[in-house]
Structure formats: C-alpha cells, structure tokens
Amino acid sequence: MRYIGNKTRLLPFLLSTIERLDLAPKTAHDAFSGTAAVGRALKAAGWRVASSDLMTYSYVFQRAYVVAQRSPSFAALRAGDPELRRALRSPSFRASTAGTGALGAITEYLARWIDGERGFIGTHFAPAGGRMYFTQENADRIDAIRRRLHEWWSSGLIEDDAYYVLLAALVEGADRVANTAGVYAAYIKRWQANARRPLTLKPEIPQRGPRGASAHRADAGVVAASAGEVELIYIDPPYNARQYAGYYHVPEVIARGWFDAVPVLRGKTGLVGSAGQQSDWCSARKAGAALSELLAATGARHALVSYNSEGLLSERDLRDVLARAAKFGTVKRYSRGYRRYRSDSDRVGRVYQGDRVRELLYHVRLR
C-alpha cells in the first residue's frame, strides 16, 4: 500500500542497526505499525512482536502479516457456502485456479466470480456519489467483496486469520486502483491508468514466526504500559502535521465495513469522523511530551526511534527528550539518506522541497 512513512525501503538499514547493537530477538513492540512492514520484518528475524496503531486498516495488516501463522484451509467455508461450492466444481473455475491452493481459489472467487453490488463505497466514493476515488465498477466490486467477507466471518464460515488475510488483500487491492496520488486527501479529477484497471486481490500467505504475537488498535502508550517488559520498542511516529485519519479515510472505511452504524460523511472528499484517531505526534507543541510519555510508559530495555530531517521536532529537542529517558543519558544516532515518498510536486509555498531526505534512527538504553 502506498503510505507516508512506509519503512519497506529502509528495512535493511533498520535490521542492520539492530544487529550492530547486538540485540538478540526476543519481544518487540512496534508502536506505530502503519502497514506492518517493520512488524513483518521483525517477525521474520525471530522477534515476538506486539504491534499497535490507532487506525483500523493498520490493525487489519497487523493481524494478517504479524499475527497470522499459516495459510487458511477454508474447509468450513467450502462446506457452508453453496454458491462457492458450485463455483469450485466449475471446470473453468478449476482451470483458472489450478495450482493456486485454497487461498488462491478463494481469492479468485471473490475477485472474478461474484457480481459487484452497490454499497457504501460505490454510493459515496465513485461517480454515483460525485467522487472519483474508484471507477463505479471497481467500487461496486469492493462493496461486494467486503460484504461477503463480513458475512463469512460473522457466520463462522471463516476464522479470524482467514478474514484478516483476505481483508488485507482487499484494502491493498483497492489502493492499487485508487484514483489518487497516493493519499486520499483528494482524488484526481481525471481517470489515471491504474484506476481504469480491474480490481485484483493478491493475498500474502502468512509466514510462521514466534508464537504470542499480538495486534492492537490502540494508543501506543496504552499498549506499552500493558505489554510489560520487552526487549525493544520501535517508535516510528508521524513526523509532520498530516493526520493519518484524514489522509487514509477511504482505506479506513473499507477496513471497518460500517455494517452496523453508517457514518456521516463530510466535505468534498467524504471524510469520516475520526474521534480517538487524532495524534498528538502531529503537533509541534505536543510531540515532545508524547514521546516523553511513551518512553516513561514502556517496559522496554531498548528503544529505537525513527524520525527524519524534516520532522516537527528539532533534532535538539528530540535528543533532549531521549537523553532524559536514557540510562546514563547516552543517545546514539544512525542516519541514512533515501528518496522521499512524493504525492505531489514542488511548488511555491510547499514546505518540503526536493526528492531526498534523511532518516534518523536513534537508540537509547532505557533500563
């Protein structure tokens, strides 16, 4: 998923820094999980991961990529859904899914064999609702798949892991055909090439890792206080004033489903209420205190803090907070330049200029 602050390209830098610090894989808290890229990497490296984020779509990714341990079997679904059973017997369906396994077959069924239907996305985020986030065909298919997943899960035909693996594939598939520049604060006023493509689902087969991983849709400080002693807390907070609840409200709507309580949308972009999802880290006035409180709440022995050279907190202020929390006041800094994520171009008045930025990674020993 296209995401501000995604650490996928910086994972080698992060993992090599952990090796340089000689931190053996134990328990880690990925405090601002986002797309769960870091949680996945830590899991693969042998860490038992507790991840957290305020956003529901992040919780979906955490469940699919960090918590799930094996590919679902879908035995109960095959037995309990007559329509699916008929599709599975179809020679053309069997030919199209040969060698894909159970997960591939279910994905093919959702993506190509069920009819689209007009639901919340098609009504509000497509031309029928006066917005151009998705073509009408893709929006109606997103609605049909989302409802089918909800019905399967709520009736017990699929277990939690299967539900979140498929839902994560839907959120990411929708992002690939979204008519945006990468964030959902606005849609493009003409159809881009990617938006014209049909929706596809590409689920990730869950990988095994240490048992006991957990996912949390909650404030990082609350999770840190309840997690007890851990070896490492990885802190990758928002760096600027952009609230993720506003920049990714459409993935949030897809992740939540809104089957019980339909939200009231506002504005040209169809923003939803974001109570409890506004972050103090997006305020220059509050970010320092938020970091101090999180470091005080965690039971971690070590903290790694990702920030960048254009963040709301100055390097001096950030170091001061870290030094006050650190054992003996020692703060180590590691740095790596990278190509920034861009959703727009340079212009007069743009705060962030140029394509290069530096990722700053700070280490402190807390206890």
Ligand SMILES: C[S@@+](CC[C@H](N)C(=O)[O-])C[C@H]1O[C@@H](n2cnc3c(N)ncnc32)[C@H](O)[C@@H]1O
Second form
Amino acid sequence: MRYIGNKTRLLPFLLSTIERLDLAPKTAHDAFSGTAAVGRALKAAGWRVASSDLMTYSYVFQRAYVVAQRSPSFAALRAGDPELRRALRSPSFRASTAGTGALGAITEYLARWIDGERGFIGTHFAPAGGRMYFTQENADRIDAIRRRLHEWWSSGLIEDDAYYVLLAALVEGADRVANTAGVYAAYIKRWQANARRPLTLKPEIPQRGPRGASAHRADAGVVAASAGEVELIYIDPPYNARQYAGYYHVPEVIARGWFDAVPVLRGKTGLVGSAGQQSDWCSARKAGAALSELLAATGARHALVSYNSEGLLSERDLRDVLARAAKFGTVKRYSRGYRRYRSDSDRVGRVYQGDRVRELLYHVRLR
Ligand SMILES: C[S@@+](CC[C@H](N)C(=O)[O-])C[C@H]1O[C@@H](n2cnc3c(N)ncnc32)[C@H](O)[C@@H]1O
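The form predicted in complex with the ligand is what I need now, so please give it after the form predicted on its own.
Now the full complex is given, and it begins with the chain already shown.
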C-alpha cells in the first residue's frame, strides 16, 4: 500500500544492519507496524514478531502478514454458504478459477461474482455522497465485499486468518483504485487512470514463521510494557506533524467496517472520529518524551530506531534521548539515502530539501 514511512524499499538496509549487529533471530517487537512490511520481513528471517500500531488497517495487515501461518481451506464456508456453493459448481466459475486453489476461488467470487451494493463507502466516499475517493462502481463493490466478509466472519463461516487475509486484500485493492495522490487528506477532482480501473483483490498466501506472533491495535509503549523481554524493538514512529488517523481515514473506515453505530463524518473529506488514535509522536513538544517513555517501557536488549533527517526531533535531541537510555551510553548511527516518496509532497510540517532524503537508523544496546 502507498503509505508514508513504508519501509519496503529500506528492508535490505534494515536487515543488513541487523546482521551487522550480529543479532540472531529471537523475538522482536515491530512497534509502529503501519503496513507490517518490517514485521513480515522479520518473520521471514526467522524472528517471532509482536507488532503494534494505533490504526485498525495496520492491525489487519499485521494479522494477515505476520500472524497468519497458512492458506485457509474455507471448508466451513463452502459448506455453509449456499450462494457460494452454487457459484463454485458452475462450469464458467470453475473454468475461470482452475488451478487457483481455495483462496483464489473465494477471491474470484468476491471480486467478480457478487453484485455491488450501496453501503458506507458508496454513500459517503463516492459521487453519491459528493466525494470522489472512488468511482461509484468501485465504492459499491468495496461495500458489498466488506459486508460479505463481515457476515462470513461473524457467523463463524471463516476463521480469523482467512478473514484478515481477505480484508487486507480489500484495503490494499481499494488503495490501488483510490482517486488520491497517495494519502486520503484530499481526493483529486478529476478521475485518475488508476481510479477508473475496476477493483481487484490480490490476497497474499500466508507464509509460515515462528509460532507465537501477535498483533495489537494499541500504543507502542503499552505493548512494549506487556511484551516482556525481547531481543529487539524496532521503532519507526511518525516523524512529522501529520496524524495518520487524518491521512488514512478511508482505509481505516474500510478496515473497521461500520455496520451498526454509524459514525458522523466531518468536513469535505469525511473524517471520522479518531479518539485514541492521535499520536504524541506527531508533536515536536511531546515526541522526545514519548521516545524516552517507550525506551523505559520496553524489555528489549537492543533498539533500532528509524528516523528521518527532516523529522520533528532534531538529531541532537534524538541522540540525547537514546544515549540516556543506552546501557553503555553508546549510540551507533547507520544511514542510507533514498528518493523521496512522491506523495510526501504536501506542506504540513514539512520542509523541502530536494528530492533525496537520508534515512537514519540508530542502534542502542539497552540491557
Ligand atoms: C512511519 S509509520 C511506520 C511505517 C512502517 N514501518 C511500514 O513500513 O509501513 C508510523 C506508524 O506509527 C503509527 N503510530 C503513531 N503513533 C503510534 C503509537 N503511539 N503507537 C503505535 N503506533 C503508532 C502510525 O499509525 C503509523 O502507522
């Protein structure tokens, strides 16, 4: 997913730094999980991962990419949903899904066989609601798929892993056809080419990893305190004033799926209430204290901290906080330059310094 701070492109740098530090895979806490890109890479490298983030869509990614261990069989669903059973038996459906496995067949059914229907997204985030985040057709499809997933899950026809794998595919698929420049703080007033394409679902087959991985929709400090002793905490906080709750409210709404108590929407972009999701790390005044508290709360032996050279905390303040928490007072810094993520281009709390940004990775030994 297009996401501010997504570390996918920096994974080789992060993993090679972990190797340079000679850290053998044990338990790691990916404290600001976002897209779960880091958690899933650590899982693939043999780490048992606990991950956390304030946002619900991140919890969905954590469940799909870090916690889920095997491809779902959908046996109960096939037995319990007569409409699906009819589709699965039809020759044209069988022809179009031959060789795709159970996950491929259910995906095809959701993406192409069920009709679109008007729901929360179609009513508020598409032309019917005066907004242009999605074409009406894609919005109605998102609603239909979201409701179907909710029904299957709440009636016990699909297990948690299957639910989160499909829901993650829906959030990512919706992002691919969102009529935005990458963040949802505004929609574009003319339909972009990506938004005109029909919604597609591309679920990822869960990969096996060490048992005992966990996902949390919670504050990093709270999860750090309850996780106990871990080998590594990876800290990748927001580094500017932009609250993720305001920039990604549409994926948040899809992930939460409002079916009963419908929220009140605010303003042109249809913001939803984000109580408990406003981050102290987005405040220059509070970010330093938030970092010291997190370092005090974690039971990690090592901390790796990603921070951007244009972040709210100056390098000096960051180093001071890290040095105070370090067992021997030593802070090591690793850095790599990369090209700026294009939709970082809005102006809130951001100073332009050309097209390249330095990504900084700090290491401290905590105990
Ligand atoms: C820079 S992004 C992390 C990106 C992530 N490493 C990735 O590769 O996608 C920062 C994340 O921190 C989350 N966040 C902000 N404050 C938080 C807090 N107090 N506890 C946990 N997560 C928080 C945001 O929701 C956002 O997903």
